[in-house]
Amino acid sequence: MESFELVELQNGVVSLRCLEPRETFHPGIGPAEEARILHVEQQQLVERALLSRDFVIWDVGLGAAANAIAALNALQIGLPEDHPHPVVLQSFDKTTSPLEFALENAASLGYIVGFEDLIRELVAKGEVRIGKRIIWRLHLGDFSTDIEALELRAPDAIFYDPYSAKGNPEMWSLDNFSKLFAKLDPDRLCLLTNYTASTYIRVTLMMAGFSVGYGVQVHKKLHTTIASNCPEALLRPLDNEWLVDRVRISHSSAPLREIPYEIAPISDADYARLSLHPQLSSQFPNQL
């Protein structure tokens, strides 16, 4: 079983350390904030939803619940009462024990306080509805390998946060962002979030069918990563300048293909297939 830490960040924000792999959640600026501005208002979740008659988010990498909890709440104020369509949150990850170490301590973390109960509901039925407006459903597994057995609606945005490619490189893989590509909607706008802004990891999504774009600034992290199924969407998407003047010149820009990951610059057959990517060689109108 994973082992944890409570750790207190610069900010003096409390989060949570994972031992094994040892790595921070959200080291920047914390759990709650860190999912409101990468996540929630970067997805411009709540504004979707409210459009959609039946939008899906997948949470893939569920952790200690920020960034479920971060939705819930940005959902609960902007969602009206009689809203007739209820949104849906698929929460995936291997394990609860993270979420039952921040149970264990709500009080210091403080995001999750208000949210004991639906989580112990969540954990111990698999399933737990939040008035009439909201579903939040718990899957756990390996989503790596199941997730070609899924038989799930095609989410309309995804919160992708498991831990890094360096402690938990499947989930990073060409071969996983390949089948996660291909589970999406190809007539549903769907976008995905994430805090990186690895080359590699930009070049491994846009080589499994994604369109990538730079995210959001972070705290002191200037941009993350955002992706999509739709080139029109990103309002930033990386163009041949990111091409030529960073993954040409870059010692780690080869997909992820073989576990573990050798650091590597792109072959040049790779480089030729990526520079055929759509996003690269046309500009888009942003649409979003």
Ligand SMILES: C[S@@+](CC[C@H](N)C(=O)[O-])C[C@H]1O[C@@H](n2cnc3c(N)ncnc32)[C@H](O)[C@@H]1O
Second form
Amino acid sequence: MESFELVELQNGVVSLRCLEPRETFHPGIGPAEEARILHVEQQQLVERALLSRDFVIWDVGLGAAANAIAALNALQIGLPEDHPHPVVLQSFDKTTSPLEFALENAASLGYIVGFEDLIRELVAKGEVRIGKRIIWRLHLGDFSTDIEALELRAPDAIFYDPYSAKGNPEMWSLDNFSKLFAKLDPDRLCLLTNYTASTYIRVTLMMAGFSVGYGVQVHKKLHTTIASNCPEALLRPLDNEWLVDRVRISHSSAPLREIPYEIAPISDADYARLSLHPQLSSQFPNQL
Ligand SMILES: C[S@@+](CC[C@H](N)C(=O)[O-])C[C@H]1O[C@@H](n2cnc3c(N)ncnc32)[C@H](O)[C@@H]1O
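Next, give the form predicted together with this ligand, keeping in mind that what was shown is the form predicted on its own.
Below is the whole assembly, all chains and molecules, this chain first.
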């Protein structure tokens, strides 16, 4: 059973920290703000849900539900009461212990206040309906081993938040991202947002098939990461400058294939493969 403690961030906001792996949830500006900026606003969640007949969100790493609650808050405000097509929020986690800790400390964490009964029902029944507009489901299990067998509607949005690659490499491997990419519907735009700015994670995502861009700034972190099955959807795609200035010279740009990950520069063979990724090669088509 994982243990947690409350932590006060520099800005005074309270978050929680897992003791093993030792990681603070939403460490920059705190749970509610980070979730709103990184996932909800960057993904234009409400605008896209309004235009869709069956919008699906995968919340990978439900944790203490900050990302999920940020989405619920935005959808409850942004979708009209009689919105005819319910949004489905699929939350995944292998444990409910951060959620239980958050419920015990709801007053200190703040963002979860008002959602306690809903969360208790979600944990007890695995599904909860929020009016006519939203269905929230919980899938308990190891996402990295369950993913292949998942028979769910392909997601339009993925909040990817399963701790960092350092503490939890299985969720960041080429194999895992390839399986995730295979679950997307090529005819439906999907955006995946995450806090990382690591070169080797971006390389791994691209080698798994994703197109990858610079994600929004979150507080002092200038870049995060946004990935998609649709390169045109990326406002700031990683480009050949990134390939040459970052991937080529970085000491940790090899994709995460093996666990444990051995920090290493990218091999010549992988570099050549990556250079052929459509989002990079299309920038200089004449050179190929
Ligand atoms: C940093 S926390 C997520 C924070 C959360 N998104 C929030 O808004 O509060 C990471 C979560 O990912 C979950 N997780 C890590 N590896 C997982 C896996 N292989 N399958 C399912 N859940 C996983 C952990 O149990 C933990 O609850």
